[in-house]
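There is one chain below, alone, in C-alpha cells, taken in the form predicted alone.
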Amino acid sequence: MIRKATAKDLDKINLLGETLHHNFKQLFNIQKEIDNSFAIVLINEDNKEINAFLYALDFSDNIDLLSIVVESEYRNKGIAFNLIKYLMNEYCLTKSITLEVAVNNFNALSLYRRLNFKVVNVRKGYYHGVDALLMRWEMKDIYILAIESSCDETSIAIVKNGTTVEAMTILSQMDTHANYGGVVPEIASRMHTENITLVLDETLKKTNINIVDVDAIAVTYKPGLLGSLLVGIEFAKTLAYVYKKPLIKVNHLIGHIYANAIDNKLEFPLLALVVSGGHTELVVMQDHYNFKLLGATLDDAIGEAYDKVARVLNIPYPGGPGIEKKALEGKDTYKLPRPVLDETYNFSYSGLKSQIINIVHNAKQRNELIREADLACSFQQAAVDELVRKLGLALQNTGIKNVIVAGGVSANKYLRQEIKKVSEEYNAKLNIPDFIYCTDNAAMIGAAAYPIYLKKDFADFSLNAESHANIC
C-alpha cells in the first residue's frame, strides 16, 4: 500500500533512512514542523512496516524530489517507479518535479528517463567531484473539448490544462425565448439539436486543434433541462466513441465554481458563493473536488427571485439583467424586510419576492403608481445585502482568506461591488470570473473536467442526464 506519510511515520522513516544512509538525518532532517516537506511511504500489508519512502519538498509550483529510499530486499521490484507515479498522480495537478542525479548513477537515470524526466542543466562536481544532472518532469498539456447544453445556450470550448481557453463558441437562444417570457424546454432542446454541430465547427475554426488532438470529451450531465442535457450528452458520447476519447461528466454547478480557474489558480481553502437561477449556496473547498456545504437557500434561489420580481414589474426576459439595469435608475425608497434567518449560513428569498408581489398588487388595487425603478433598486439591495452579510459571517467564523463567486448572478455589478467590500473588510482575496464565464458556457465545463481527467475518473456510455443536483 502506498500513501502519504503522517507525523506518526516520522520515526520509522528516519530510522529506515539512517539505516541505509548514515548521514540521512543531517542531509534531510524530516521533521513534522517543516510545513512544505512530505513523504510518501510504501507499507507492507503483512507487518505494517515501512519498506520504502520518497521524500520531497512541496513549493507553490514545483516539487523538489530529494530522496527515494527502498529497503534492500524490496529493490528491483518497481517500487521507486510506483512511488514517483503516485507522487505525479496525487500531488502534481499543476506542478513540475525536479531532482538531481549523479551522471554515473545509471539505474536511477534509466528510471527517470522511463518516467519522462528531461535534463535541464548540469551541476559540475555536485556530488564530491561527480557531476549531477538537474532533471525536470512536467505534465504534458491536456486539451479537453467541453460541451454545455443544460439550458438555452449551446456552447463548445477547447480548454488547455483546465485554465486556458483555446477556443469557445456560445450560441444563445435568448431572443427566441424572450418571446415567451422564459425558456420553453421543448424549443430549447430542439434548437440544441439544430445548432450543436454548427457550434462545434465554429469552435474548431478558431484554433488549429482538431478533435483527434484532444485528450478527452467533457459534458454537462446535471442539473438542467432534461431534453437540453440529453442533446449534449449524446453528442459527447458520439464524439468519444468515434474518436476513442475518454468521456468526462461534469456537474454544471461545479462548472460555475471552476470558471474561477480560467486564467487563474484556485487557492485553497476557499469560500465559494454560488448564486444562480436555481441555487444559492455557501461552500468551503479544502482542495479540488473537496466540498463542504455551509448553507443554502431554503426556498427560492436569488436568481429565481430576480426573474419572478422582473415579471411582476413587467421587465422583459431575461429578468436578472433587466432588474439590474432598472435599479440603476432608482433609489432604495421601499423599506423591504431583509430575509434574515438568524446566524446560520442559510438563505431565503420567497418572503422578499412575496413582499414585492404584495406591494404591486396592493398598489394596483388602489390605482397607485408603482415606482418601478425604486422598487427594483430596493429589491436588489435587500437581496444582495443578505448574501453579503452571510458571506461576512462565514469569513469571520472560518478565518478563510480566499473567496470566489460563481453562477450567472455573479455577473451582477452591484453584487460584485458589495462582495468586494466585504472581502476587503476581512482581508480576503476575491476572485470573480470575467463576465463571459459567469453565465452558462463550455469553458467552465472544461476547467471543471481537468481535475477529473487527472484522476482518470471517466464516465461510461451509460451516462444519462439528471435534472436536479447540488454541489455536495
Given for the second form:
Amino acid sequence: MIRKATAKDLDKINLLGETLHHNFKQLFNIQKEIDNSFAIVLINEDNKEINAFLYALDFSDNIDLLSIVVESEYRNKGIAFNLIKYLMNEYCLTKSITLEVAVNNFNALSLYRRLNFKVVNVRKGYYHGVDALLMRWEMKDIYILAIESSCDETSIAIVKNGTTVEAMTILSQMDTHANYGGVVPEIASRMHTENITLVLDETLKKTNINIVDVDAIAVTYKPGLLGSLLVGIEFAKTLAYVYKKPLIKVNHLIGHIYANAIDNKLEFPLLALVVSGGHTELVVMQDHYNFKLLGATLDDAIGEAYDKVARVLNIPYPGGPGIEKKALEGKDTYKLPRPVLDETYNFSYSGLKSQIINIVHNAKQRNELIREADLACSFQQAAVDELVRKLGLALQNTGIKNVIVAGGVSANKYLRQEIKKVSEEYNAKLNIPDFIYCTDNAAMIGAAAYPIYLKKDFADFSLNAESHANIC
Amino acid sequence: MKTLFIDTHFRDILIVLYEDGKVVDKCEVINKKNNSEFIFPSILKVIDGKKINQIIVVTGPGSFTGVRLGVTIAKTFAYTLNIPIKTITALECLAVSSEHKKVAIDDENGYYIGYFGPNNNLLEPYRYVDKETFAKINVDNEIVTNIKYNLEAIYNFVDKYKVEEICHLVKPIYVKKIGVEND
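Alt. form predicted together with its partner chain, vs. the form predicted alone above:
Full assembly next; the chain just shown is listed first.
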C-alpha cells in the first residue's frame, strides 16, 4: 500500500536512505520535509512494514523527483513503478516530472523509460565522474469537449488541460426570450434541440481537433431548466457513446468558479465570490473541488435583485445590463440605507429591492417623477457595497490572498471595479474571468471537468438532470 | 442494412432495430415517469455495439420533453455517424398500422388528432383539442386512439414515402400551443 509519510515513518525512511547515500539523514533532512507543503514523501508498506519511499519537490508546474529507494529484497516487484505511477496520478495537476539518473544505472533507466520518461539533457561527470541523464515525463495534453445548455445559451467548447480554450461557440437565445420579457423554459428547450448539432458543427470548424482526439465529453447536469439540461445531457451521451469517450457531469455553479481557471492557474487557498441570478455566496477553496461556504444570501440573489428592480424601473429584459447602463447616467442621490450591517458573511437583497419598490410607488401616488438613472445608480452602489464590504471582512479575517469572482453578475463593470479596489486594499491577487466567460459558456464547463477527468470520476448513461444545486 | 427506430413521443419508450425491414430486436419501457434516465440505456441495449446504417425517429406529437430527447439523440447519431435520418410522426405511425384513418393520441388534458386518406396521406393539419371538444367531434366514435403499432408497416411506409432529411433540420412537432403562444 502506498501512502503519504508521517513523522512516525522517519526512522525507516532514513535507514533506507542510507543505502542511497551514507549521509542521507543530514543531506535530505526528510524530518523537516514531511511538514513542508511542497515536499512529497510517499512510502510503500506491505504487512505494515515500510519497504520503499519516494521523495520529490512540487514546483507547481513541475515535480522534481529527488530520490526513490526500495529495500533490496523487495526490488523487481514493481514497487518503484507503482510509487511513480501514484505520484503521476495523485499529483498530476502538475504538468511534468523531472529527475536525474546515472547513465550506468541500467535498472533505473529501464524503469523510467517504461514510465515514458525521456532524456532531455546530459550532465557530464555529475556522479563522481559518471554522467547523469536529466529525464522528463510530460503529461499528455487533455482535451475535453464540453456542453452547456442549462438555460438560454447553447454552447460547446473544446478545452485543453482545463485552461486553454481551443474553440468555443455560444448561441444565445436572448433575442427570442426578450419578446416574452424573460426566459420561457419550453422555448429554450426547443431551441437547444434545433441548434445543438449545428453548434457542434460550428465549434469543430474552428479547430483542427476532431472529436475522435478529445479525451472526454463533459456536460452541465445541474442546476438549471430541466428540459434544457436534458437536451445537453442526451446529446453528450450520444457523443460519448459514438466516440467511446468517458462522460463527465459538471455542476454549472462550479463551472462559473472554474471560468477563473481559463488562461489562469487557480492558487489556493482562495476566496470565491459567486454572484449570479440564483446565487450570492462567499466560498473558501483550499484545493480543487474543496469548497467551504462562508456566507450566502438570506433571501434574493444579487442578480435576482437587479432583475426585479429593472422591472420596477421599466428597464427591458435582461435587467442587469440595463441597470448598469442606466446607472452610468445617474448619481447616487437616493442614499439608500445599507442592508444588515452585521459581521457575518451573509447577504440580504430583498430589503433593498423593497425600498426601491416603495420609492417608485410613493412617487407615483404623489405624482412625482422618478429620476430613474439616479435610482439605478443608488441601487447599484448599495448592492455592490454590500458585496465589497463582506468580501473585505472575509479577506481581513481569513488572511487569504487570492480572490476570484464567478457568475453572470461578474460581468458588471462597477462590481469589477469595486472588487478590484478592495482586493488591492488587502494585497490579494484578484482574478475575474473575461466578459465572455462570465455569462453562461461551455469553456468553463470544460475547465471544471478537468479535475474530475484526472480523478477519473465518470458518469454513466443513466445520467439525469437536476434543477437545483449548490456549490457545497 | 440496419435501421434504428426511436420513438419517445410519449411516456413509453420504444426502440427497434430493423435488419432490411424486419424487426430483429426491440426494447420497450412502459410508463416510466422519468424517462430521460431510461432512453439512452434502452437504445444501447438494442444497438448492442452493432453498426447502424440508418435512423428513423418519431417526431411527435406527444410529450414535449420525451419527443425532444428522442429527436436530439437521433439527429446526433445521424450527424456523428454520418448516416441518413428519416422522420415519421406518431399519428402517421397509427394510421399506417391499421385500417383506421382518423386517429388520435391522448394525454392528460386532450387529444392530438390526425385525419389521413386511404394512402396515409395527411388530409388536414394536425390539431390538439381538449377532452370536451374531442367528445363533441367524436360522437360517432370514428376517431380511434388505441392502435397497436405494426412495426413492419411503419418501416415500409417510411422506406417508400419518406425522403432522407438534413440532420441539423430535424426537429419535433409540438402541435399543442404553450402558454406564451396563447397570450
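Numbering follows the first chain given and starts at 1. Each form is matched to the other, and the largest set of C-alpha atoms that superpose within 1.5 Å is called the rigid core. Bear in mind the structure is a predicted one, so any value in this text is a computation, not a measurement.
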{"item": "Between these two forms, how far the Cα of A7 shifts once the core is aligned, in Å", "value": "3.6"}
